[in-house]
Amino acid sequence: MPRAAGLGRAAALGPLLAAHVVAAIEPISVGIALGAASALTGYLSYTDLYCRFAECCREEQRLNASALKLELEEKLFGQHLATEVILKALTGFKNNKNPKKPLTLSLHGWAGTGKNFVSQIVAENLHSKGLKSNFVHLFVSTLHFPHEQHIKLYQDQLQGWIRGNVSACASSVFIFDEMDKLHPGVIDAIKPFLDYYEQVDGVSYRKAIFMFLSNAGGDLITKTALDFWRAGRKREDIQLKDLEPVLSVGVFNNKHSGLWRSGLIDRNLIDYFIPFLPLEYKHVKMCVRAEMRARGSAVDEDIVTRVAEEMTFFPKGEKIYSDKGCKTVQSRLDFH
């Protein structure tokens, strides 16, 4: 967050200039302190030794698909589609030594269904420091692009920021949260970076990853899930083909999606539109148990039930889905 907060020209240049200064000074100081150790061990390269004390961009580092799969299955509840698509998309992309374009994922669904949680899991599996990594960049629309009259300025700043960071690390990750609150046109500034170009102004963006998080399309996803439920079909029967075409058209025609009439959709530059299904009562209970374990507490089923029953559910008649997903589980658990 702090890295993205300074999107002004000076702020955007500051970290880049600082990085050059650090790169010029740190190798010398580290070399003096650790040169003898490197000489004695013999088997460690200078780069390996340096990267033990500072975060390095390891562009060729392979993704541990098994670890990612396990984490998604154990921590993400009720999202069979998101788990499957994200795992396959990331594994295929990271195993490809010469991708033709950056990987671009657009995550859609109501609040509290797991979009932010997934972006955190993905970041941690790509760069060890996760969202705190120098190579993972989070933008929040309402914080970093608040004023509609400054769209052109935001576009210029965004291009400069992405160009500078991909130049420093080809496998950089860029996460755009609250896309449904982003002013139309802002995101189209990065269209050249997502396209099938070998280089843009001498920089290759093909190994970068872009993730868009949005509530837009949540109504379309819920309608499909509800149709399946009313037809007596399991939510696990819902396939990507049942939702992806509807989502892409829906957000393209939605003025409040951040992708309204966007060239990113028009040019088919978003690789996957990933739906996050609304969460049921049983999924909320799973979230409560997981939060209790994360706090080091024993799972008390009475408390689990009380917290889950405090949630409100919709539609009004059936009351199947939590209207806030698992978003308020942590705060509600504080009262028990």
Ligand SMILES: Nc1ncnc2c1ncn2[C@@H]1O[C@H](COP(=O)(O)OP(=O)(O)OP(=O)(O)O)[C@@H](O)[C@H]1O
Given for the second form:
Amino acid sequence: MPRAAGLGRAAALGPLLAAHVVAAIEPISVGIALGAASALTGYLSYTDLYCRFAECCREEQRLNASALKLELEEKLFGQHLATEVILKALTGFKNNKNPKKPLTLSLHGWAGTGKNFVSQIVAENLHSKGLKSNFVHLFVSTLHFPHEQHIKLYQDQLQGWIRGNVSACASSVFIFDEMDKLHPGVIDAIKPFLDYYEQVDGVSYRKAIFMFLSNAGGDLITKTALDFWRAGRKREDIQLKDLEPVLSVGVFNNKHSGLWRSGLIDRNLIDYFIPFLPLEYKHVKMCVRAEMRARGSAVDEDIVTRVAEEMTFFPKGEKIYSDKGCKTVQSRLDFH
Ligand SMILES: Nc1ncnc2c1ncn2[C@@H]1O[C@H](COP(=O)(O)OP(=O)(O)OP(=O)(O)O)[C@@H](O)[C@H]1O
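To complete the pair, please output the form predicted together with this ligand; the form predicted alone was given just before.
Time for the whole complex; same chain goes first.
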């Protein structure tokens, strides 16, 4: 599972301090060198030159929608709904010069179905350094918010951390992984930032993107996928309307979703609930092939089959869906 390097460093420093570190990124010597180079070259602005060496927050940078589309279509297997919705949501949001609120996406599905994988692709398409960018922040519930007795502290830290980072870069991306393990109420601390306000205490959050990742709702998604399969209907015929309403209600009523009775849902502040379907045997095989290619090896179909057959599938009778999705494919491949 991908993890952002930036957050560990930031969390260790404390949220507010870390935000200032992010805001004042580069040493003075780089500035002097760039100033001199800029004066010499004459035609490149200082900012242009600076941004060739250091990471800059380019708020107005447009999204290369066709590159994102291609990447999702080529790399993300078996997730026609997620591909479609993520493309639509990001393109619409980034093309809008004056969004009225930040974009909030809630990704749901079984383990290993591609939620973190997609977040990584999205992050890279928004900020070229992806999860390593100073403008992309990953929060992991069990790591950053482990203790139930510290909910108030976490809420204060979260607000300070988000305020600081959005002040430094309006188009910051915040990813909350393991939402289903987040103590109820923590996430409501960021509700004011997700609302339709022009500014909150002098900061506008309207260009930021928030992504919530969760296993909650995985059972509802599987049930729908299974109903389609049993009725002899194609997986690709499942539409967002078959799942989105069920998901939002299911998550709102689920005590272990991180969004239990959350104001984010009843104030309609989540723009899209994105279902990740359980992966089938053929998708697991696609993951094995992709991993072999990523390692620079030739695709060996015998190994592909062996790795896929080592995975376990459910439900008991039909054995259609991989219970870990593609999650253990990489480690299993090491043994072949
Ligand atoms: N649909 C998919 N298409 C292609 N590769 C996938 C897909 N799903 C998972 N993978 C592969 O499996 C790895 C693990 O998946 P990922 O971490 O995205 O799962 P997840 O849905 O976030 O799981 P969890 O809920 O346990 O965090 C990915 O890095 C990727 O290599």
